[in-house]
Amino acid sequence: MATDVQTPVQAPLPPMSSTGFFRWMWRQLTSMRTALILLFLLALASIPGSILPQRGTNPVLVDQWITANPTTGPILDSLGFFDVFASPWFAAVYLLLFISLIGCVLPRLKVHWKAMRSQPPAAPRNLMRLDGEEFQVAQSPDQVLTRAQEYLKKNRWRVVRSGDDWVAAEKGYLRETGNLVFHFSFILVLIAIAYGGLFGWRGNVIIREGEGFSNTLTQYDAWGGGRMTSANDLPEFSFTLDDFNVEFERGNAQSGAPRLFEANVALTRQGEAQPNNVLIEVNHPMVIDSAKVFLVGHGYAPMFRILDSQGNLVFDDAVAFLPQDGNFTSTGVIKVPDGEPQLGFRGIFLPTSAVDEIRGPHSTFPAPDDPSVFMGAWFGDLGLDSGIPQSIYTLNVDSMEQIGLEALRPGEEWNLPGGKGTIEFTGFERWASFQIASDPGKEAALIGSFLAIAGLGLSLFVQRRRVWVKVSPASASGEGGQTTVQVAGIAKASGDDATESVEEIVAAVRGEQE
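In the form predicted alone, the structure of this chain alone:
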């Protein structure tokens, strides 16, 4: 008669406590796999900050990008893609990586500290299970172990001996040291970047020859500071661009490349009555307290003299035009709100003029060999009274009518159609673009980068190995003067082996090398 077999029912696991849950979460966060994933996510999150314009460095360009992309621009703006390095999601990845690295490194540091202070382990009972060699020599066990011990110490092994039984040795502790230094350097770099992001600042300004700059917030064309930085933290100084010099290569394969690129400025520091002459070159910035003034670009500023329809002088100045290619084909805008009527001009400045049917007006060389300017004129409402800020490099012609187009050379004048006024191209000046920045964390970041390279080198090129030399009499009675020697070793890292070390120790015991 068949009997029913009762299948035991496994009791459900008790619910995890809040303490156990947080312990599990901490183990997941501080695992090396999570740290690598977060490092990859941080690199991935940095891509938009490198591709898209950022408000911290160029807010005008951000506004232009959003205006030119009315569909995707507002969406990306709401997600923080135009201020990536200050966005909450970037900060979350950054902080999680920081915590994960600390959680990975600190326990390993404790283990490594104990390993550095400990002695090599005793020889295994069955040493020949490892890769090694067994042989006999006509020496006593003490002589064998002494010879092995002397050889190992001479070659900087950490050695421990147990009577006349065995010698154990270990080498390559710097491998794990390099590993820890490599990971600690990442923490240092993260701290340096965070400190620089909180307390650093940078701004850009375009200055024409003969004009000055004072280090105040209103003087910058674009400025961005960290969360812990304000305008009160800017060092007090001013300088005047006395002269800007640039020369270009001619008649060779590098024709058009700048050969000389320097700015002569008169610097006035706080508390100094007389200015000091300073030369600023590429990669040779001017240093003032915590700030550095870098020379980052240059261009042309055509000069115009404009009369309105009543014959009144309404504009007589130079306007910075922005280069669009390597030959300094440059574009710019002139706004005349005080004339009757209001006038607006778009211009293309050509240092060395050329016109063709495909490219239109363009420059064939960056030096001013044959300068000219192509002007388009409009009249109407410039929209400056609407309260909406405008870029000085764009002209809104929605409420304006075009007058005409004209090409001018220095000294030439254009009488606008309909008696709207006159514009004269009187010449040009040069301008230089400066970036003024304070990055207090860069020194620590540089140190962290060097430490990372050094630590990586140690972890790649240092091998962690253990070896043992074990001896016993060749015969049970110990007679005959023969000793059986067993030499074996292991490598502590995958992909390495201790074969070479074992062979060298065997040769030393046999007296084949010293």
The other form holds:
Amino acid sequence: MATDVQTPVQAPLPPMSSTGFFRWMWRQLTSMRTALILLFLLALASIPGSILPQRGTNPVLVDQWITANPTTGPILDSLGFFDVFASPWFAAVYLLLFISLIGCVLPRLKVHWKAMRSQPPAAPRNLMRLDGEEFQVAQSPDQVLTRAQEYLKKNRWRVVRSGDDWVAAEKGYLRETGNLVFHFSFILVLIAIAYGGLFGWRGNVIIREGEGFSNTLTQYDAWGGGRMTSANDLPEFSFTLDDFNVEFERGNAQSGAPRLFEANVALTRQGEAQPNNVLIEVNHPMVIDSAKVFLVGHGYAPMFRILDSQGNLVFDDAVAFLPQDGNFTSTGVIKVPDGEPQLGFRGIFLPTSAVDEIRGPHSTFPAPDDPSVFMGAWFGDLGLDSGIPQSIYTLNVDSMEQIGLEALRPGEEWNLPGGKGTIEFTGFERWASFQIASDPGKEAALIGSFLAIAGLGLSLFVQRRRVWVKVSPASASGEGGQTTVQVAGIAKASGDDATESVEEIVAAVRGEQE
Amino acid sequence: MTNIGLAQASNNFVYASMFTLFLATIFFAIYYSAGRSKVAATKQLVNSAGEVITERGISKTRGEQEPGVKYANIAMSLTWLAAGILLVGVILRGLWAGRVPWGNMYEFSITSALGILAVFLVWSIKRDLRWLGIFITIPALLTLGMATTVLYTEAAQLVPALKSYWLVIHVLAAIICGGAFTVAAATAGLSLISDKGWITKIPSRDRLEKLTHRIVAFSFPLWTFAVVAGAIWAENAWGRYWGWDPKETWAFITWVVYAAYLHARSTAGWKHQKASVIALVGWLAFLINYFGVNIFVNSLHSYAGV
Ligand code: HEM
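Switch over from the form predicted alone to the form predicted together with protoporphyrin IX containing FE (HEM), please.
Below: every chain and molecule of the assembly, starting with the one above.
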């Protein structure tokens, strides 16, 4: 990054003593230019996080990416490119920025505290070097200054007067106040985010219609908590999913897009005897103490009855299948460890069935207008006794043998070849997935954000200006009056100037304005 | 459907607005070329060593202060007219769909074009911005062109995640920011070429830089607000207020780049050209977020129907 400074002066070399060096480093770190460069680096460092798939949001895609790019994949992985926002280099940038920010605003706080309580400084000797006007009036110097003073006070300038020589005034202290509020709120937001990360938790669970859930760690499909969170912090409650409704667009435009989904649950809080009915919708989570229950997804759970080779009923349940596309082509597996032999199935559930050569079996609409399943069956060892935990959504067929493939409609039965057993597709249920989350930092983050916006408003819209009115007896050659008046001012912010204020004061002194 | 009439009317208003904007652009262009002929005349004056002063050069500049101003005035009126027509088109679209007209990329885009025109026109009430006109009508026209060709979508209901009043607040703020960022990009871009003498009607570089700063200073807090409103909405819909989704990431990048712009304006050696380049980079980040992420990246936000 180009860092050439346009000043002719060379940056001083770092001093040799260690405390001197530390000071020099500190000054570099807290300089405006460093802040600027760090802001750039922060923007730059975020970009890969939006282009490459990220572990935090999409671990499956990450694995696919690495498999597809066997050379670059592992290198990028070891450099943290698939977890950018948790990577050491991303942290380095924002920590440096954070330190720079604190080192920058603390001294400014002190300076501003002093400035807030000091008087506007005396008029410079050569006032007309600044933006200003000079003119003559008939009034006496005292009258001119009094008039200027009154005008300025009324318009909430801070004013000092030195006898019959000059009046100095300043306004817009809130600009710097706002700026400091903004930078400090930013620190507050970062602390709130970190706090939420340490003490918050979040879990996901899939619940079929009619099923219940109670808020303990073991019931979650996935759960993650901050370093300072333990399972004991989970609030006690339970609910059952009584009923789940979903509707899809059937018109031509955006056909198949979801139009409504809502879950009716019966919630029992800690210490309550009777459950209460609660409706959970997208954008309308259920709130329980510090936790919120969000409806985040839904899908189908086809139901199967399975008999083994001996004719024993070994399975009779619904199995949640995971949607793979917008039309809910869904995949899932069934494991039957109690069968003789052990049986395993991989299935595709199609709410509205279609088959073509390119895509194979797929669904053409998300609603169950014409449901069917395509099942593949295996027998052998499911590998459940190996001690390695298995996902309920994948079937390990390493020590199994494939039996065959079959398509089934509701109520249809498939007699597995070789007398290995029978599977019946008896119907389907729906499931809903919920995210249950608690972020104890979010209120502080929200307050911090709004303070930041308010501070920004002040710091960008309040004009910090200084003006001086200087009077002297007019020389004999002066045309229309006995007093020469000089009015001039400066503005502190780049992009602002004091012309407007000077014009107002001139008008006031001349009596053209109340 | 009885609503078909509304849909047709909305589309017709959008096309009528494009036609009007096209005319406005032509008149702005005539205004500019009138300026060019003056430059040519002046050059001739210099070339002929102070002796021959072209008649044309003088007579052209005499009566009017600035040549071609009347074309600029016509162009401004046409721009107002185009914005009015577009407003009707957007409202009809909303009436047809029975909701805020921000349910998909087509609707975002026609409203954004309106946003660009609105920021420019409202600002032009306070100051003379005729010199800026063509740099506003062209981006607005391009946005509408994209909308009516590649992005066109039939109106439909909102997906459930979009049914939130935070959506209205968030999108409204973002659309106004989009308009303001576009205007700032125009002034920043002009400030970079203002010394080259290609265009004669624009203010000085210093003035253009100050104008850019003003607009960014206006839109930065609003953008901050838009991002926070989006976070509140995300918290309500998905249970987390920030998840580094590509759309969120680019909103953050845009925010950081404009923060860098504001810092650059107070940093020695960065105040002028470099700051203007940063303002352009910020606009680019905004555009990437707007078009790139919706169209090319699989994001939670890209379900609005391209
Ligand atoms: C952590 C990231 C930071 C962000 C997002 C940020 C944001 C901002 C913004 C938006 C402004 C504009 C206000 C204005 O123009 O008046 C500003 C001004 C300012 N910032 Fe920062 N800032 C950050 C870090 C820093 C750091 C590290 C420093 C110290 C080197 C710093 C020093 C300043 C100063 C001195 C101003 C006032 C400029 C002026 O008066 O025009 N900021 N900051």
